[in-house]
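Next comes just one chain, in structure tokens: the form predicted alone.
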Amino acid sequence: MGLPGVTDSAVYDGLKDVLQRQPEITAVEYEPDSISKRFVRATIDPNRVTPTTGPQSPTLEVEWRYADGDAYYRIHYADPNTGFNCGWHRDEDHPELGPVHFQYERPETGESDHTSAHFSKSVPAEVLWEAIERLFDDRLPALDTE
């Protein structure tokens, strides 16, 4: 299911700001172009991610929309070299978590959860800042130690 509402380039454009600033990061693109910003795709360096993985290079897309007055998104990243994937997702698929929900898939485990999440920010930019620190600094580091 996709997210509701219609896109900001102005918020893309930060997002897309964010997203280069980041270490991890070796390419940021607008898909499906800059003309149309449906969202924005990252390019993760598998070796600056914690645990290492395959030579595939992970990725993380970023979609945020409005409706009604309400923002939407979905941060989400996908490691091909596992099929791990996880992300915070601001959407109307599990309600019973509240507005967000962090979820996860780990297909060699066959293991995969949703559980209630919270930024502390609202502003799009910090919001991803504030996940993509959540992601390189907990999430994928506890991979090795689950």
The other form holds:
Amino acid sequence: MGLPGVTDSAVYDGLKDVLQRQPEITAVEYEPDSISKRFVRATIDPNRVTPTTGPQSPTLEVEWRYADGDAYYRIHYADPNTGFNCGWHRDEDHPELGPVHFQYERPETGESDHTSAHFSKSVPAEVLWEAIERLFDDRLPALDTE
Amino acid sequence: MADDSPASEAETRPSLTRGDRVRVAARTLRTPRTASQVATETEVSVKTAQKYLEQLVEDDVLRKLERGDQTLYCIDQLMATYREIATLQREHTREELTTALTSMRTRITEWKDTYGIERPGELRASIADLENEAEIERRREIASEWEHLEGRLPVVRAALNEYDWASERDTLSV
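Please show me the structure of the same protein in the form predicted together with its partner chain, now that we have looked at it in the form predicted alone.
The next block holds the full complex; its first chain is the one shown before.
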């Protein structure tokens, strides 16, 4: 679902920096290209996540926009090997869940859900750190429990 | 740069010094914040936050605003825009920028013609009258892309406007 508003290339440079510092991430590119810069796509080493996956590399897409002083964003992980995908979205899709929601889809088990989410930080780089930490430390390892 | 801040501050992620943490956060400070707010967000002392924020002001990355008795820091948008224009000029040929600009304009013209409107906001407003989920989704996607392109167009256009002059300057510097 498209986010409202316009991007800010200065903020994107900072967010790209955050992604480039993650040990799980091997490459970070602007999409669809470095002129349009609609969102940032990070490529993840399938052997560096828990549980490991592969052979294809999962991706983490980050899009950040501003409209009328409000920030809207999408931080979304997708594993092409299993079809599992999840992310934190601040958009207009689920107002009943509050400003931010977490959603996931696990085709292997047929599970999917949308739940309310909250970040303790508000500076974009810090929100992204927090989301990445939750993703790699909690959300992905939780897939290993079955 | 070495980080000399006190060891009593909160542990940060292993690969990141406290200075790095403040610097990275500062580069995304679109909304003006005080040094104290940045310190809380990045889990460093106010003194540490202030030290790095001041450095970034000197480096033209941040701008300092005085509001009443508060000092606020935010991205220096003018300098950031000039840097972005320079990056586009340095990393892309004139042809690449021209092609991208033409393609952006063409897409916008097509949306204007298709929907008989001038602004992406009008397309968003038209969604309220629709019931077809697929069409609602489609219009939201287009409005989103349209808004984004409207933001990018002036930057790409500015990069092209002085492309030759900038290229000459770039050659002089090496």
